[in-house]
Each structure stands twice: as C-alpha cells, then as structure tokens.
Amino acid sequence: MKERIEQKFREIFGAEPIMYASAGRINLIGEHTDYNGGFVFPGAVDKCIMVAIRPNGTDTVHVYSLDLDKRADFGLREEDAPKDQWARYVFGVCRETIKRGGKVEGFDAVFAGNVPLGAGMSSSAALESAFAYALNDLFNDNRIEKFELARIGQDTEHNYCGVNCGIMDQFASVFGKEGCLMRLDCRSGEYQYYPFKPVGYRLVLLDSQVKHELVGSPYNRRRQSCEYVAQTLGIETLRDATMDDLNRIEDKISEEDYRRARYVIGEKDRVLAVCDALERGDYETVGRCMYETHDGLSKDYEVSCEELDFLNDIARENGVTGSRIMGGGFGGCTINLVKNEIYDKFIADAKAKFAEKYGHEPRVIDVVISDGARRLD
C-alpha cells in the first residue's frame, strides 16, 4: 500500500512523499461510555490510513483519495469547505489545527487505507488522526501535544461531519502501542497501557458487511437520553451514577431512558472488572463481561441488528470465550475472543449458517494490537 500511494503521490504532484500512518481501533469493552464521562479500553490494530504529503508553498490544499479515485482542492479559511464529505474530514483537521493557534500552509497529499469500512473499526478517526499528526510534524514542530491531536480529530466530527462523538477513537488511534491496550478515563484523560498477548486466543471481528451511517442517526438521539438522565440526577455525566441513582429517578424519566442509562452504568463497571481480570490472566470473566456487554448493546441500548445478534448466538453456541457487538452499532461487526483449538471451527460455522441466512459470508478480520499515529521511515 505503501509504494502504491507514494507512487500516485509522484505521478501527480510530481515530487517525492513525506509518509504518516494512524491506525485504526478495536475496543475491547467500554462502548458508548466515552461521551458519557467513563472508561473505555481499546487498542490500535494493524489496518491504517496513509498519507503521502509534502507542503507546496501556497495557501492551498490539494488532496487526492486513492480509494475513491477523487480529488479535492480548497483554501484554509472556513469559507473554503470542500462539499464532498470525505474531504470535509481533511479540511478539517486544517481548521481546528489553525484555531489552536496551530500553523497550516498549503500542501499535497494523497491518502489511502485498508482500515475495513462499515465494520465499526473508526476509519474516519485513523484519517483524522494521521492528518493531524503530520501537520503537526509538518509546520509546527511537533509543539502540539498528542492529546490534543485526538481532540483536534474529534471536533473535526463535531464541526465538519456531524457527528458528536466522543474522544476513544482518536485516542486510540493516536496513542496505540503495540501489544497494549489502553484503559482511558474519558473525563480526566488520564490513561494507563495493560499488556495484551493472551496466550492461547486470538482476536478476530466478524463483520456483517450491513452498512451503518451515524450523522444524524439515532447515535445523537442515544446521548441526549444520557444527557437528560445526568441533568434529572443533577451530574454532569453518567459516570458519577450508580443503579441505586438511577432507579431512585425511574418514576421522572422515560422507560426508553431508563434503559439507555442503565446500559452505561453497568458498562462502566464492566470495563473496570476485565481490567483487573487482565491483570490476572482470567479470560473467562474477560470474556463473560462481553457477553453481558453485547445483551445490553442490543436490548438496553438497541445499537444492535439481527444480523450482529445472530453473529453473537454463534459465538455462544460454539463455547467462544467473549463476543460483542462493537463499535457505534447499526450494523459492523462483532468482536471476538476465541480459544486456538475452537478458532478453525467457529470460524467455518459463522460463515455457513450466516451464508445460509443472509446470503453472504462474513468477512473475517484477524488482528493485531499495534501502534497509532506515526511518520514512517
């Protein structure tokens, strides 16, 4: 991919690439925590976005897709946004950079990457995150500190493609390490790195290949409901609720509320549990959490589809260690913890009885925990 995109890089600009890469993510446990003030723990894994850029002197931006064959060229004031959305995500990155009092000047860049799309592993922060790491390096040093590049790609989301995401996929993609997984605490953003080589399991997702769209979808409705919980108890998130809380204010609220917040208070709790089970090496109660994550996904919180629920009951038929939904929801994929010897058998079951169902395979995804945002050598 690499020679790829450096080779377009020369046959349109004519000049020779400097390379980033930022990383996609999976999440482990903590879904729908992060805007809620809460706990997340999710990793980097080896399926990026790359950039082959170089600054070209004027005040202009040309930016060519590879994926999508398409090329965008725009100024870098804030009446210049590009129409197309997924220059929008470039552009910007240019702008919360410069309202950061970070410097951006024109330049070339063409982009691709093998981060599976629809499949809930954050393409759009991979891309975000790349971008803001080389004009970072680029124009202003590397002053700019990495928690603020995360940020910097999530009001990206929030002010050029609508939608209002919180901060664990960016993170991920810019602090990723590899073989690690990262415990973030979303409201005060302190994190901690846990070792993640679980001898005998793999990680794989299985993805259901159903399309989920989030601007303007029922993900913003989801966190208004939160919203609205944590200003009936008088808190400014969710992360400051207990049960007891919650059910003291059932009588004020909606059922559908209820449940929304019941959903993140337990997630909260969840994703503490697996990380003190990882420190012990127990899998079965890292796994059991899943599960339990996955049924509050899908009855609780309904992110979940038919789809993604029946992915699940396979992976429970098959004596699969953990399985959930993960990402936003609305289709994507599950992800999965697999002992070695069941892997080869799960795996063919999930492809058949999905294919007999639905009429296509899942698509398998095997991966490994790595690193985020970086310039390559």
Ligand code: GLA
Second form
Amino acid sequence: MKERIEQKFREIFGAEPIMYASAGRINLIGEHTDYNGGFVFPGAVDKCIMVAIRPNGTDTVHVYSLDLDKRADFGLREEDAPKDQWARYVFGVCRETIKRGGKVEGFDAVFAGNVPLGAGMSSSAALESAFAYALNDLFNDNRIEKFELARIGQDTEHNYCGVNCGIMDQFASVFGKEGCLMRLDCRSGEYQYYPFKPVGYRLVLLDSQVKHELVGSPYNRRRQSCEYVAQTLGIETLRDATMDDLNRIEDKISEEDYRRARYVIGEKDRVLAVCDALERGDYETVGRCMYETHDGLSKDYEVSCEELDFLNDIARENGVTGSRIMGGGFGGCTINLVKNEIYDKFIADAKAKFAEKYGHEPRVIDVVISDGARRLD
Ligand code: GLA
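Switch from the form predicted alone to the form predicted together with this ligand and print that structure.
Let us now look at the entire complex, which starts with that chain.
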C-alpha cells in the first residue's frame, strides 16, 4: 500500500512525499461511555490510513483519495470548506489545528487505507489522526501535544462532519501501542497501557458488512438522552450516577431515556470489572461482561441490529467466551474472544449460517494490536 501511495503522489505532484500513518481501532469493552465521562478500553490495530504529503509553498491544499479516486482542492479559511464528506475530514483537521494556534500552510497529499469502512473500526478517526499528526510534524515541530491531536480529530467530527462523538476513537488512533490495550478515563484523560496477550484465546472481528446508520443522527440522539438524564440528576455526566440515583428520577424521565442511562451506568462498572479480571487472567469474566454489554447495547441502548444480534447468537451457541457488538452500532462488526480449540468451528459456523440468512458471509478480521499515529521512514 505504501509504495502505491508514494507512486501516485509522484505521478500527480512530481515530488517525493513524506509518509505518515494512523490506525483503526478495536474496543474490548466500554461502549458509549466516552461521552459520558466513563472508561473505555481500546487498542489500535494493524489496519491503517497512510498519507503521502508535502508542503507546496502556497495557501491551497490539494488532496487525492486513492481509494475513492477523487481529488479535492481547497483553501484554509473557514469559508473554503469543501463539499465532499471525505475531504471535510482533512479540511476539519486543518481548521482545528489553526484554531488552536497551530500553523498550517498549503500542502499536496495522497491517502489510502485498509481500515474496513463502516465496520465500526473508526476509519474516519484514522484519517483525522494521520493528518493531525502529519500537520503537527510538518508545520509545528510537534509542539501540539498528543492528546490535543486526538481532540483535533474529535472536533473535526463535531464541527465539520455532524457527529458528536466522544474521544475514544481518536485517542486510540493517536496513542495506540503494539500489543497493548489502553484503559482511558475519559473524564480526566488519564490512561494506562495493558499488554494484552490472552494465552489460549484469539480476538476476532466478524464484520456483518451492513450499515444502517444515517449520518450521525441516531448516535447524536443517544448522546442527548444521556445528557438529559445527567442534567435531570444535576450532575455533569452519567459517570457520577448510580442505579439508585437513576431510580430516584425514574418518573421524571421517559422510559426510553431510563433504559439508555441504565445501560451506561452498567457499562461503566463492567469496564472496571474487566480490568480486574484481566489482571487475574480471568477471561471467563471478561467474556461474560462482553455478553452483558451486547445485551445492554441491543435492548436498552438500541444500537444493535438484526444481523449483529444474529452473529452474537451464533457465538453463544458455539460456546464462544465473549462476544458483543463493537463501536457506535447500527451495523458494523462483533468482537469475539474465542478459545483456540473452537475457533475454526465457530468461524465456519458463523460464515455458513450468516450467508444462508443474509446472502453474504461476514468478513473475518483477525485482531493484531499495533501502533497508532506515526511517521513512516
Ligand atoms: C463511535 C464514537 C466513539 C464512541 C463509540 C461508542 O465510535 O466515535 O466516540 O462513542 O462510537 O463507544
């Protein structure tokens, strides 16, 4: 992929580029907790977005998406925003860097990636983080600190792409480290690396290859529900709420908002339970929590869909240790913690049953936990 991108850059711009990459992510547990001030447990993966880039000495950006075979040209002022969604990610990163006092001048760029689109592995965060990292290195002597690079990506989603996402994806993409998951406290920004090598198990994603989400609106509505419940409780985020608190205001909120908050409160505790279990090497508990998360996301938070519930059922039937929907939801993939000895049978069964019902096999993605944003030599 790297050579292909470099080659295209030379072809279009007639110069040698500098290469950067940033990764997609998985999340072991802690879903829809980030914007509630809770904990998440992601890691970067070996699927990434690569960017070939070079300052061009003008005040215009020329960027080409190799996968889409599309080019966009835009200036760096707010009114220069491009129309195409894919180009708005790049434009947003430039603008958010500038808003923070960072320097951005014109550049030429070509990018491509192998993060599956729509799988819930955050291809957009990988794109934002790769550009945020590159602009920091090329124009700002790496003065912008890493957490701020993640926020640049997050604010790009908020201000240029219509998704009021939390910080998890961009954090994972920027901070990812080979072989390690990371527990991030989304309220304080504190994080720890957890080496993750579950002996006797494999982590695998089954991508349903379906996407039901329409832009960011159902996601944003979930967030609004949480904020409304927190407000009713007189607290800043649901991080500070207990089930007792929630039950006290049950008659003041809708039944739907009650269920949304019930899921978040449970999930917050599950992340901590999983951390403890991992320290003991207790993968049965990790797996049980994953199933509980799936049930919560499906029934209370209602971000699952028929295809993902079906994949989850197949995992249960096969005795898979843990399985759940991963990422924002409304399609995408399940993440599965599977004992080595049943792996082949489970994958074969999932492929056959899913294909029989939906006409296509799920894509099998083996998880390799890798580095996040970086300059490539
Ligand atoms: C999306 C968002 C994240 C997070 C997850 C759900 O991936 O971008 O911020 O909220 O959904 O955990």
